[in-house]
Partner chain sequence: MFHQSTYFVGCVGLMIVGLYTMLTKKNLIKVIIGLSLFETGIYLLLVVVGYIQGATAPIFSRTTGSPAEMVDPTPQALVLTAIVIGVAVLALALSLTIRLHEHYGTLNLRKIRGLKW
Amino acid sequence: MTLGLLLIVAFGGALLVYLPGKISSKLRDVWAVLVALAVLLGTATFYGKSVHDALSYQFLGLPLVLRTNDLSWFFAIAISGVGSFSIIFSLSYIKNRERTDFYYSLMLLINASMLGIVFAGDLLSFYVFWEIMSWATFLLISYNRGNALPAGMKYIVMSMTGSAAYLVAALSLYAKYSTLTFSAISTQITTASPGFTSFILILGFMVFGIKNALVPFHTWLPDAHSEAPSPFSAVLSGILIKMGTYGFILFLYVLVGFHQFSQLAWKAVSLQSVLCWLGAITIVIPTFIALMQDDAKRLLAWHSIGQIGYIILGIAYGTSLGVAGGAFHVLNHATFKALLFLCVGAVEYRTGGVRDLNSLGGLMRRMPITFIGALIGAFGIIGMPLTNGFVSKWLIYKTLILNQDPFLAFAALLGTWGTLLSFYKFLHNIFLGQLPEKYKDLKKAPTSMQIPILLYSGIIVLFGVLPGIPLKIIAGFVTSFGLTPLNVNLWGIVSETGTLNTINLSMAVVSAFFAAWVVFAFSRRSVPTTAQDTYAAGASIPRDKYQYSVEFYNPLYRMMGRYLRDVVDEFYGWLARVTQMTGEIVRRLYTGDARDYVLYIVLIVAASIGLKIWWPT
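Let me have that sequence as a structure, single chain, the form predicted in complex with its partner chain.
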């Protein structure tokens, strides 16, 4: 199987969904799942291979290259995994909606285009797939209608700004080196002037920062994530925004090279430290904004931004531990964030679209599998030992501490606290506490939803216990960037000052759990009583609002709220309004009076004559 064939299968499968869809919806579902699995399998066969195919097809006289290596494969397998899990989850989630053909087609198309991005071997094909991904994502974000429309607009406008910057960067490189393939550029760029390299890199940060939701460019993400259909939110948050991370790695390590990057500075401020601090800000502020959210998906969305901060911090830090941590966090975030979105999706599916944290509660007994999934996902994102999130965060902390960067380390730590707080709220408000009356008869999530939830949970624990599996691949490409090689074994990773050994760790954690279980199992059980009788003297009260978890962190919010305004978003909104107003003013030029139009013609002739007189050349 060649890469070209894989992409043809992926794209063809996506576009041909309409055909079985015309016959029956069952057939279409089967087709979609089969295509997704076929792509997953196909991707898996490239494990460990290094391929470099120049296609016979050329675009505008420029050769197109597909290539794969450890880095690409790492991302590709994550893409096709998350993609196929989401497709399976969609089977029942999307069943009763309209335009399901469209939905599946776009899901597969986005999947295919993301694969194309990571397999692209030159800047042009990268861009083509990137753009296909962007507009397909736009269509799918808008799928939910209502609030989703402005969210989609926000996304696509920012995304287009990014692609514009990309095009400028890519074609500046082309103008200088008359090639667009990564390999050729990376050998030639070593001689470039610092100014040119910074120009390219800053444009690149803009492009990938937008997709990645790095802080000044993050505003599209909360809206888009929360308004998209949940299985797609999983893809969006899990892997689509990581294409930005891939781009970061590509520009920083593959094209320019870390050594060159670390030397770029303007006066005392180096580009690297700017990026690191952006990462740190991205960790802290969005995490605390997330804490205040009452919409389950919005909360998750803000956390996506926060977690991206860890990834960027790790990657920009540039030590091999940091890069490995960042890259591993990509995979981990893909698993636990997708899992969390799917759990919320399952809840949403059963409760009829409710995702307001204040009106849910006590669903643990009604939807146990979903609860377990959410629990493991939350553990993962907090970074509890035994989950994969722990390992990647450990790597990042370790490198920050080793290099004696207390402020960055503190920022990372602060982010974790925020995460802990908000996921306590998340878990509690949905699954624990009291079950509202109206959800008494809630059924379990359908099997097609439980399968991906369980699979994700399994993966999180597996990679948490045996982090060596992915770390081996990561160590492979980290070495290829010219960083110090990592010493990885199946149980963990060896660093200069300490060794991560998950076996010991898991023994400890499991015994702690066991001890806790013993305590709880043999102590007295709490007896649930109905709460409303004590209040209001028997008058009927709005029960939904009397959950004690309503407005969970209200005091905290009152304290921090005013510092957590999304200033950037307000700025972009202002910008949009200014554009609109400019349009309103500018179009007054077209006065509707025919004489004015003649005046314009005379004006331009007279102006030209005047220019010629004042400015004879």
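Okay, that's the form predicted in complex with its partner chain, but what's the structure of the form predicted on its own?
Below: the lone chain, stripped of partners and molecules.
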């Protein structure tokens, strides 16, 4: 199979899903799943291959190029995997809703366009696929209408701003080098002036920072994640925002080269340090804003921003361990964050759309598979041992500590502490405590929802115990960037400063759990009691709340709330209001009446004469 044929299957399947839908909804569902799985299997066949195909047609005389290597395949397999799992989950979630043919078509179209982005070998092809992805994403964010419409508008306005910046960068590169292919630009840009290189990278930071939801370009993401259908939220958070990460890697390591990027500075401030600190800020502030959320999807959305901070920090730092940790966290975040969104989607599906953490509780016994998935996903995002998130965060921590960056290291650790607090609340409020009376007959999630949850859970543990499987691919493209080669084995990375051996770590954790089980097994038996029988120092259990301490972070909210406002979003809101007001003034001045324009001219001439008399020189 060629890359062109793979994209034809992906795009053709997305467009043709309408036809089976008009015949039978079951036929459409089968078609959507088959297309997604075919794309996944087709992508898998390119493992270890390096392909560079110039397509047989051109656009305005410019060649269109497709290519794949370790970097693009790494992202492509994550794209097709997350897309397939979300399609399977959608079989029950989206059933009996309106415009389901439209939904499946857009899901497959977004999957195809993301594959096109990572397989593109020139800036023009990249842009075409990027725009398809952006507009299809806008339509799916707005799918539920109502509050989803302004969320979609916020997203597309910011995406259009990024697209304009991309066009300026691409046209500037073409004007200077007369080519748009990545390979040709990368060989010629080494002679560019620091000013031109900085200009291109700053435009790239704007383009990919918006899609990556990097602070201060993050404001579209909480609303978009909250309002989109949950299976698409898994795609949006799991892999779509990582297209920004791919763009960062493409510009920093493929087009410009990290050595050249690291030399760019204005006085004592380098672009590299600015990007690292933006990553650190993105870790800390959104993570603690997430802690204050009571909507499950908004909590996960803010943590998507926070976890992007780890990725950007590792990639921007520029060492082999740092880039490996950041790239591995791309894959890890795709698994545990998609899993968490699917778990929330399963709860939402069974409870009739409830996402308020203070209105749930006790669902562990009613939805055990969903609880296990949420628990493993929470452990992954926190970075607990035996999960993939532990390995990628360990690589980033080690990078910062070895290079003696205590403040960046503290920011990364602070983000983990905030994540731990948030997901204790997340798990406790949804699955533990008292089961509300109205959910006593709640059914477990459908099989089509449980399958992706179990698969994601298995991947998180597998890559936590045997991280060498994905790290082998990552080590390949890290070396191609000109960085120090990594010594990777099946269970970790060997380095001069120590070895990460997840097998030994796994045995230690399992032994500790076994010892704890022995202690509890031979201790006095606990006395069963009802969930309502709690000691609350005289406080009664609130009506319809799962237990008395439902808002037990309130003291922390009172301490931190005033400092954890999204001031960037408030600034953008003020800017939008000023722009709207200015436009309204201009609209009133532009009357279409020639007499009014003559009056404007007279007033301007009079003002000019008066100014000349008052200020003659």
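If you superpose the two forms and keep the largest set of C-alpha atoms that fall within 1.5 Å, you have the rigid core. Residue numbers count along the first chain shown, from 1. No experiment lies behind these values; they were computed from the predicted model shown.
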{"query": "C-alpha of Y563 moved at least 2 Å between the two forms on rigid core", "finding": "no"}
{"query": "CA of R595, rigid core aligned, shift of 2 Å or more between the two forms", "finding": "yes"}
{"query": "Is_shifted I23 between the two forms (CA, 2 Å cut-off, rigid core)", "finding": "no"}
{"query": "Displacement in Å of the C-alpha of A607 between the two forms, rigid core kept as reference", "finding": "14.3"}
